[in-house]
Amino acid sequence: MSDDETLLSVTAAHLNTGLRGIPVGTCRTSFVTPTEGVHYCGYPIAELAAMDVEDVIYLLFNKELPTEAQSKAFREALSARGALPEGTMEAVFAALPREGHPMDWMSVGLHTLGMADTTGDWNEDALNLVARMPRLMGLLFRYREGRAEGIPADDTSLGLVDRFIATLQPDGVDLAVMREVLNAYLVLHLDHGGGNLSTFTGKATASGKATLYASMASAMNSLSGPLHGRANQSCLEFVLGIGTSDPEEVEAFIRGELAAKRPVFGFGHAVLRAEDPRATYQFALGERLCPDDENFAIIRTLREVAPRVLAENPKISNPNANVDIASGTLLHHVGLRKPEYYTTFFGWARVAGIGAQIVDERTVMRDGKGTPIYRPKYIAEEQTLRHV
């Protein structure tokens, strides 16, 4: 079906169903094919999966990959950009309850970068926010754990992932490993289309002229449900709950996880027909990285069973592995062993995806005046109706 053929009119089914397939605008920086899912910028998620975050992230805001001249320029105005205001994140995280859940401490965290300091230029604070993404993630780990004491100072001339590691300083961790992983799954994360819920979200609190973020922290309270960026932990608490890579018993609990009623993590996606490339290079990474570990043997049983057992059910078109299916596995792996943790990891990478397209939507949009204020109409029921 062409794109000119979804445009249709909009029917009593379409009501209350959450605006799923209705259009409602456009989107420069991505989209999803049945076959190669997630393109940037017309690109296959699988021609730019081993490329530096730096590099792609460029890709987003500009449209075309960088020059060497260029990919180093941008480096040079992200380290720029990156100092954090002085002072003023750890007096907030130093505050916060620890029990409350990482996602609730992100969206206090990018509050408290608004309110420290916002430019109003789209554009500025969206890459402002970029380069300050990883100091804010390694200060919400510390402060979390307990760690606050000997936190480095911040050395912004680093790349994006290793200002995490070196403001995380994590123990008995091969470090160029971990980099390697975590640079993969920021860059596989890093936008989705502008349909999902975190995305829309954003877009539609920036469209009302909230600040970037404000709109930033609307974005990362959705993504933190259940059903959309919390499926990253949940996967994982999947496969450390079987605790078994042996075929027939990873049948079995699959088997008694369907019969129970309860999802099968890391399998399935609304419009991919095939198994998801996020999901085949980071099982080649995790080949490559850690064939012997535990929990990766676990999944690379669940990658062979899995799809097989749900493909029993004619009402599920897509049966195969997911981006989630590995990513938790892979972090896991590196020494990152708190599920609770892994959405702010997914958050991470969509600041940058969702930033690019907030800029869109307000200087691009419209011969750059920006989309209107979302303002979806909804109808009164039958029964409302008697009573006016």
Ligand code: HAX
Second form
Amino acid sequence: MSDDETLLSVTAAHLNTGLRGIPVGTCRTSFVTPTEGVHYCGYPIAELAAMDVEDVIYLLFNKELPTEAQSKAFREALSARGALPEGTMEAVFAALPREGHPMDWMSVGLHTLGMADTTGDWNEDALNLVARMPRLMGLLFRYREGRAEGIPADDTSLGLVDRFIATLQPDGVDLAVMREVLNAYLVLHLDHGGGNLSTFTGKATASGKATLYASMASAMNSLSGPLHGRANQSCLEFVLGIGTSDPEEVEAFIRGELAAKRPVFGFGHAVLRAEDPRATYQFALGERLCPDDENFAIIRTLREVAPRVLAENPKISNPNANVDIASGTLLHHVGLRKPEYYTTFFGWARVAGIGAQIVDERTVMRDGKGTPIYRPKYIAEEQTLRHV
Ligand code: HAX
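The form predicted together with this ligand is what I want next, because the block you gave corresponds to the form predicted on its own; please supply it.
Whole complex next, starting from this chain.
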């Protein structure tokens, strides 16, 4: 059945299924296929994974890869947009409870930026936000860790990853390795089709003409759920809980988790039917950057053992590794040791993809008129009607 026919044949069976599989719009930035995973503007992710994140963000906003001159101009434009309103974020972060989840801090940070400096132009605001995220992220870490003293001035002439690292000032870490891991993490997580929950939420909020910043905060609140972005936090917690890379012990651990009806994190996917190319890339990166890391040894064994064990259950459509299997291990290796922060990196990346999709929906769709305010239909149940 084609997508068009599906559109015309919504039945009672589709109700209360979270709009699963129901076409609601078109997406200009990315799509996902069962074997090659996510594509950005037509390019399979495997072709983009090693590029600088600035160039891939350019692709999402402009629908073509930049020439050398365009790349340089785009980086300069991001630098020019990068400065945060003086002192505002610092004052807000200083007042937030440190026991709050980092994703809640990120959401407050986005609202803070929006209150201080919204232009009302979708494209301007989306690019300003992309440019300001590294400093927001760096300050988020510094204030939560109680390291607010001596934060260096923001050098907006640096690239996006370097600006975060410069604000963070990590101790005892190989900065070149950290830069490569973070750049890859961001590129791999920038976008994932139009209908994932956070992207959909961001576009829905923007359809009511809330600001770009308020829309992005909505998107990040959606991403913070354990069934969505926060799965990457759970995945490293799972790896740390295994504590051995011995294949027999790992297999016994997996069987124990399945018997206890717990998920084997880092495996399976709703759409992919092969190993996620984002996982494949990160495994290759890990083999190059940290082959002796003890957590990397665990996920290497998991990758060998888990698909075989999971494939014994015919219900599991894809027993192979997904994007979350290796990302936490790589972040951990470069000194970002606390899994509770991992969804903020996911969110940082998605700000670009969701921002580009919001710009498309608000300024390009329907010959530039933009998608109207979202209003799916809900059918009243008889019981509800009796109380009206
Ligand atoms: N461990 C245990 N059970 C699994 C499983 C896994 N890794 N993968 C699938 N299953 C189970 C499902 O829970 C489902 O069981 P029920 O029929 O009892 O509900 C059954 O197998 C069929 O599932 P499916 O059709 O193959 O996959 P779904 O689309 O339902 O679920 C999930 C996809 C990613 C949620 C699932 O594979 C899972 O829970 N994986 C482990 C958690 C995880 O790694 N999450 C990160 C996902 C990363 C991602 O999607 N990024 O975009």
